[in-house]
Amino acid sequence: MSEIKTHYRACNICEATCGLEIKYQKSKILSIKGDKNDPLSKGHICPKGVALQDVYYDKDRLKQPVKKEKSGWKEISWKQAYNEVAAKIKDTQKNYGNDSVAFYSGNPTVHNMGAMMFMPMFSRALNTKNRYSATSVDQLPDQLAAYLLFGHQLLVPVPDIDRTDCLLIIGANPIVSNGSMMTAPKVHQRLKDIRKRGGKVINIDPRFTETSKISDQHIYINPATDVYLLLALLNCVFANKYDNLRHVVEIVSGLDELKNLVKNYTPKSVAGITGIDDNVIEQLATAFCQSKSACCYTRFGASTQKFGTLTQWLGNIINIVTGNFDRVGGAMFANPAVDILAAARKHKNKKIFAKNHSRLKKLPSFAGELPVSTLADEILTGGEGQIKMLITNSGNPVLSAPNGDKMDGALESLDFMVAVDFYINESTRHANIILPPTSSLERPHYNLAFHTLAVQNTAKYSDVLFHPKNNQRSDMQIYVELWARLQPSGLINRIKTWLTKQFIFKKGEAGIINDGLKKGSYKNLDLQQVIASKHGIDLGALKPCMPERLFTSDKQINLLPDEVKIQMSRFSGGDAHEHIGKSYDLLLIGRRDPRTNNSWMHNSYRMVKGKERCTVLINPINAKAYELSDGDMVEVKSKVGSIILPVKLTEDIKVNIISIPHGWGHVFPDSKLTIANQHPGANINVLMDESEIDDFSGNAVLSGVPVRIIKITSAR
């Protein structure tokens, strides 16, 4: 009989990196729990950890290239995918210019510590504007409201949630999401710590939430109109006196311009927009500015609008002039082990913001990448820097980004399609050629990104549990094979080509996080010394850290930038919320499922099974005016596309608001699962018009939707 061995890792599905405790006999695993001695996450585990068993077993998950023929998929050798893919990309640009090439980076890219290093060398080397991903469906406002105010995109500031005394939430569900920009694990607990120890809870949303059901106190809102909230949030702080820059005040400039701009937004101007009395407004404000410390934390719901970056910027501005940034208690910026920041220093005063624009829309670029509501059309439509061929990692566009039925449509059109990816999926089904990486518990890891945003500062290294076999390859095996076929010939370029593979492939991850250690702020660690450690390292708690950590070239902090003034005097003139009219008489809003991580971990039976949980919310009062009860069968229907699911009637949710999950709508093409087990779902994105953005960013609007419903069948 083997030897029972027991595994220490991270999990890598969502962002709160819970430690998990593996316990395996050769290439079987007998049971994944959480590691009650990790530093971060104490023993917390959620059932998305337990099913990274199911991703390495699945026998539907790819390990060597496929290639597209008449007869269907054909498995070939990896030498033949990385040549044809290198030269698709070549000839193509050749023909049509080096725009036509585009590529797309999905939600498990910044899960992947191997995606993270080395695909953007070979994102680079395309040179090509056409570069998009998840972001601009999800956290492109707080990126943006940070760079503008901060001067880097990924200085965040997180809630100090083990010591604040008041979290104000806006458009999050952390309980769902385990923290979302905010790596918390055992949010649950968190939550209840802070009201354990007199501090209050406050959840402000459209819909009654799993947070909201262990908060202090929930305010209904009216959906996308938090931007007027926060506005007459900070005209009560101002009125009331109750600004306090505290120790920030000789960083901080704009502060008499913003006084200035928010005078006419008092509680009682926004609330016939928000549903929120003025009373309420005054109150909440009240309650935040008189806690001893306190947060604001706005998040998925707050940047999926039509004013999702003002929103994102109000939320930091909330936190800056009460007196709770950069402080115990408040907003808090991480100290990470390897800071992937560090290397941003000598290039803080590059521009980043709207450097480019997209052919047809000209909506701005962010960090290189265009807004994804224009993917679609930028395939479909033709002319001089049409989209001829995409390549795809980890991403699933059909799913993920707003009108699917037409991003479904123009990934078929395309001349070329290469993915990144080892599951055959709505959007992977349209490529040539797909290239398999190895899965997580194939690979090792470090969370680069999520230690950024991290609730407490630790360290944590795993390493390979199963290694893989020889016809499998890394996230930096082909991205670098890959890159190395695009730089220009000639025996000088050839030869500089192969040491750099060399040094690359000697190097490895590992080294490379090495690196980082050594290089980071806390002295004389290395990696050994984690990986010797199992559970990872406290490196203890958020400190304040201002004016060092700003990368504004000035290191001051402008509170009203010329980007955001200029919205503002476009927002003055108009109205966010979308009034309800008798074409479209429901607002539609979205929320999150917990076994599930965005459009990914739906291969896993146990992830499914059960319940149905893709399901539209509908008070009552409304679902008596439709006739409706539990179980009917509906159509819902916006201006660009209609799905069909069933009904649940709840008082959690406002009148005249309905809910829809996200990520679902999976039919799994040539899979090996039963019909009966695949639960697809439907997919809201069918729903979302992608026209419709945050004019700022170009972020998708998935919040506040204008829909109807029709009754198609009754559960009796």
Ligand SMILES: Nc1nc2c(c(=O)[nH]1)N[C@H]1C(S)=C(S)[C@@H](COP(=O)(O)OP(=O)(O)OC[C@H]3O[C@@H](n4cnc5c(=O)[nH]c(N)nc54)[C@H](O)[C@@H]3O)O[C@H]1N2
Second form
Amino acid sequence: MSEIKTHYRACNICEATCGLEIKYQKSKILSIKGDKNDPLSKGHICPKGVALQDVYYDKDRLKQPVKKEKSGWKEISWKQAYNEVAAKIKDTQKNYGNDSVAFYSGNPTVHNMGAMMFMPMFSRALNTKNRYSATSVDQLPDQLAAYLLFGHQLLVPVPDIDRTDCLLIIGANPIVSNGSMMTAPKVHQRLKDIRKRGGKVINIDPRFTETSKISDQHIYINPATDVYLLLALLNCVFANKYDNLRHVVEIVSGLDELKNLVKNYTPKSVAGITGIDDNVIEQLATAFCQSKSACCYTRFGASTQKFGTLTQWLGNIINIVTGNFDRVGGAMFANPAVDILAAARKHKNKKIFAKNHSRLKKLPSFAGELPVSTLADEILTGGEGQIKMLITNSGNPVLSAPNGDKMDGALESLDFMVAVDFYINESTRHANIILPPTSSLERPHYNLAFHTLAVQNTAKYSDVLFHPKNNQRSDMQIYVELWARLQPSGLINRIKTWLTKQFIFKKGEAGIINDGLKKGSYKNLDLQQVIASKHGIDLGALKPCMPERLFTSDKQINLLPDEVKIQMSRFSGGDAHEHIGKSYDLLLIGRRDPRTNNSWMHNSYRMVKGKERCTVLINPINAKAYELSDGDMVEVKSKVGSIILPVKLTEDIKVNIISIPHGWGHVFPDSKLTIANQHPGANINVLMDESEIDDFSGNAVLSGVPVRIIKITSAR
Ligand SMILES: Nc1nc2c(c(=O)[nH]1)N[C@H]1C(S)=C(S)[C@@H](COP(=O)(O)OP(=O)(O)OC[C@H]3O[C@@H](n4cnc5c(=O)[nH]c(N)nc54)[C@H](O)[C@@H]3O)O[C@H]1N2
Ligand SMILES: Nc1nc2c(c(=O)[nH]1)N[C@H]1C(S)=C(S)[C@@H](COP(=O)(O)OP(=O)(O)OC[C@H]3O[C@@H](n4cnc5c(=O)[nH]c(N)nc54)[C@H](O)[C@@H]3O)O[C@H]1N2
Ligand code: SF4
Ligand SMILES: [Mo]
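Given the form predicted alone, state the structure of the form predicted in complex with the ligand.
Time for the whole complex; same chain goes first.
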């Protein structure tokens, strides 16, 4: 019998980055549990962490490039794949211009060290303005607000959840999502601890969620009206003279103008539109301001709405003007051991917003990317600059971007598509060539993105658990090989490219992390030490860092940047949906399920088994009007599409609002599981109108979408 060994690593599925303890014997995993000694996650694990093994063992997971031929998918060599992809890129750009080749990068990129390091090198070498990512169906408003206020799109404050006396959660459900733009594993415990030490957790959501259940107070809000609530809260702060900038008073400007801006947004004036009584808003402002420390945490539901960027901006403003910014128990910045912002110091003050615009809708670029809401149109609409070829990297835009059916048609219409992904899914099925990288357990990992958003500073390195087979390639290899093939020809360039490649491969991802650690602010820390610690190293609680960490050139925070002023003047008030018309009588919001991870883990039986979870949540009052009972099938229709799925009655959702989870609509045709066992559900994004955006940032509107329902059949 071979020895039973233990491997420690950080889960890279979601932002919580939990420490895992994996027992294995040769190539067989015996168990995956939470690592009690991980300084950040302290033993927490969710079902997805356990399902990492299913991805590793999955027979459907690709390990070698495949090419689509008339007879179906055919395995090809890496060399052939790299050469054909590079030739196709060059050919397309020569015939139709650089912008004819587009790139889309999905969510797992930020959970993947190799992709984080080397994908940008490749995508920049494409020299196209048509770069897209999942950012614009998610946290683009958070990042735009951070850029405008603090000077860098990655300088996003995180709630100091372990020390706060009041956490105001707006549009997030961390009990299910495990936290977003806030790396706080074991978040249920952290939230309970706030209450244990006498603090408050307040949740604002159109649905009484899993997080509401453990909060002190839940306040129902009408979807997409958070901007009004926050303006009124700010109004109360100033009216009651609760404002107090504390230590940042010297570095903040624009306060008087801000006061003037919010003076008409009294609680009374927004009660109708938000659906929240004016005295509830008054009390909320008082509770927040009279807490010893407090933090307003605005996330996914607050970002993916009509006024998402203003909402995110206001969330920051509330923290700043109430003296809860850069302060223990308030909104703070992490100090990561490997600081991905360090390199950005050199490019301070580079204009990264609206540097260029999309061809058709003139949507603004941000950090070198255009909003994905316009991708399908840019593919489908002829003329100069039309996208002819698309490369996707760990993404599934057919299920994750608005107007899924249109996206599906657009991908099918491309001259050529390439996917870097180890699954054939709703999007990658349109590819001509798929390049599959190694999966989590086959590669080393250091979390570059989420140490920057963590509620506690730690450092953790995960080694390879199972070495990949000879025919497999890592993200680093894939992107460096593709990049090399795009370099200009000529002997000198060939030598330069070859040398760079050799240097990168020799140094490897680990070498780059080691360099980063040594350059970082924890002196004497190097990779050997981090590896030797096994569980990760605790580097302490968050610390105030203003104004040193600011990226603005004058080291000042302007509360009212010009871009915000312009947007506020356009924001005239009124109903976010009134232009849609009265035939849509319900507003759709989304939700997540503990056993999903966006669109892509449905091939793991433990993730899909059991009761149907892709359901429409509806209030009994609305259900009665439609004569619906649990399990009845309904057609949900929006301006752009319709889907059919079962209803579930619950008083937890506000009247006239319905909720459908995203990431469903998934079928693995070649799976071992029968279709029925796959519980495919329906793709909510078929209902999302790609022309509905936050017109500040171009982020997709996914919350508060007007729909109607039609009863199809009664439950059997
Ligand atoms: N209506 C609605 N739409 C939404 C949301 C919502 O709540 N409601 N949520 C939005 C959010 S927050 C996000 S982040 C996006 C996600 O949108 P996407 O990023 O487009 O989609 P994912 O479902 O994350 O797809 C990930 C893909 O990456 C592949 N993959 C997994 N690991 C790796 C890897 O290591 N390397 C490579 N190369 N590929 C890998 C998987 O096989 C899968 O195909 O969806 C958004 N869309
Ligand atoms: N289990 C699971 N965990 C995940 C994921 C997953 O797919 N499954 N995806 C991961 C990803 S990529 C992300 S970005 C994070 C997101 O994590 P979170 O930011 O926590 O987002 P959600 O869980 O979608 O919760 C959003 C909440 O906003 C509410 N909401 C909707 N519209 C509005 C509105 O107009 N106003 C207000 N105030 N609230 C509104 C919804 O009812 C919902 O409860 O989750 C991550 N974690
Ligand atoms: S909460 Fe996130 S990081 Fe933790 S085990 Fe689950 S998927 Fe992995
Ligand atoms: Mo996300």
